[in-house]
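Just the one chain here, laid out as structure tokens, in the form predicted alone.
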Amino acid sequence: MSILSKAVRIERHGGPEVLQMVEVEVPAPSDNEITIRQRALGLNFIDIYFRTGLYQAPLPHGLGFEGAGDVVAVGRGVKRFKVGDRVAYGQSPIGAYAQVRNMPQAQVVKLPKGISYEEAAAMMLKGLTVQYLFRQTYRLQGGETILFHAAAGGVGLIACQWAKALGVKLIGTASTPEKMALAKKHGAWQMIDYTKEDVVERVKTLTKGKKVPVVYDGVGKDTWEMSLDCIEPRGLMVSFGNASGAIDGVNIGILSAKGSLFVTRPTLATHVNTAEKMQAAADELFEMVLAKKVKIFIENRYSLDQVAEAQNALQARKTTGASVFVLD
């Protein structure tokens, strides 16, 4: 039995004006799929990348990758879920901006009772990002000093808390005193105002000239070379986002010139590409949240009808913490 659902779609790339609210018919779930009536959805920079065309998917298409809700139907072969289960996901086929959707069961996890729908929608993509960055891409052991750009953002605030829980000194960057104070409140060891301070020189001072073994950079173009200059010889540059634009025209020889550096451009998808890996990463995230080592900071709540306003605020870097869409 199909269900009618409101959903956001785009037919062309561009600014917020290309966002359309449409009514779609969600068919009964196929084999190994579940149908989710969504209660909350996450808003992330990757949604804007797909809207503008920086990242590509066949048009027309929906937007969004992160949500939480209730299972209302299950397809043949589904063993992990039943109708009524509370569920969440952070790495889905594109199209989370909808009241109801079908999802492959392998990309969904059960949501523990102690975590709300809004918290789940605010943390699944961001929290799983921090999990793979800190526990898989460069596995932090404790005792390291690291640099994390945009430390007051949705991913950044989770990273500040997780780093502190691991015994890692996180140096963060932000653009205002308010954002710097927020990141410090959430566990950052030191903060640098990149609009007023020389980030490289400040990192050198804080590390007594040693610099850091790893930089986590979700900003992109504006911070690329600066980040490389903060890394100790044979250290790792983890470039995982493009908030300021894509990095292009890079001469790979710069890595040798700056100290035989390594660079990686990881994605969540390749770190949680099986149900088992997804569940393991989510379990570690849930454990951190339920133990109150990581608290989810939600600053902005929107209805799905406010999608343009929400994306504008995020793109203009006017937000701190996470933003979510709350559905009836």
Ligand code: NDP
Given for the second form:
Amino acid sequence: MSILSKAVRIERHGGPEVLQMVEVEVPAPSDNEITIRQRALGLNFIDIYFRTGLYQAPLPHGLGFEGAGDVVAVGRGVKRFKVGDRVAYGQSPIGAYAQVRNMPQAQVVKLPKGISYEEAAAMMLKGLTVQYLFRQTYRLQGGETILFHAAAGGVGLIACQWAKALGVKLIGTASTPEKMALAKKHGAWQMIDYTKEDVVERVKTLTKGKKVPVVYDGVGKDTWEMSLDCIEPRGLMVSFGNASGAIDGVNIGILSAKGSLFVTRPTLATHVNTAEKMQAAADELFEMVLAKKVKIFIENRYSLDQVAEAQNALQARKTTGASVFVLD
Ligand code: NDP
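Coords for the form predicted together with the named molecule, given the form predicted alone:
The complete assembly is shown below, putting the previous chain first.
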């Protein structure tokens, strides 16, 4: 049986004016799908990339990759879930901004009792990202000093806490004194205002000239070269986002000139592309949250009708931590 649902859709790329609220008919789940009545959804920078056209999917399409809710129907081949289960996901087919949706079961996990729908919607995509950045891309052992840009953001505040729990000194960057104070409160060892200070010099001073073995950079264009200058010889540049715009026109020779550096451009999708990998990464994230080593900071709660307002705030650097859409 199909279910009617409100959903956000775009028919062309552009500013917030292209966001439309439509009513869709969600069909009965196919064999390996479950139908979720969503209770909370996550807002992420990637939603803006798809709206503007920096990242592309065939139009028209929905938006969003992160959500949590209750299972209301299961396909014939589904064994892991039953109607009534509380579930969450952070890496879905595009289209999380909806009241009801179908999801492939392999991309969904059961939500532990101690974690609310809102927390789940605020942490699945962002927390799983920190999991792979810190435990897979460059496996931190404890004792390292690292640089992490936009440390007061959604991914950033989780990273600050996770680094502290691992015994890692996280040097963060942010654009205002308030954001710097918030990141420090969440466990950043030191903060640098990259709109005013010389980041490379500060990193050199803080590391007694050594620089850092790894930089995690979700800002992109504006910080690319500065990030490379903060990395010790043979260290790793993890370029995982483009909040300031995409990096282009790179001459690969820059990596030799700056000290035989490595660079990677990872994405969450590769790291959770089977049910087993998704579950293992989610288990590690849930453990951090249930043990209160990572607390999920939700600054803004919106209704789905406020989607334009919510995306504007994120894009204009007005937010800290996570923003979620709360559904009835
Ligand atoms: P954030 O909450 O971190 O928001 C982005 C932050 O980037 C802003 O708050 C701002 O912080 C900083 N920023 C710097 N320059 C700009 C600019 N010109 N315009 C806008 N923001 C700017 O977002 P998310 O937590 O959702 O995502 C953080 C980054 O991580 C994004 O680039 C995102 O695409 C990436 N990401 C990548 C994933 C992957 O697997 N590759 C998965 C998840 C996220 P400040 O004001 O302090 O500078």
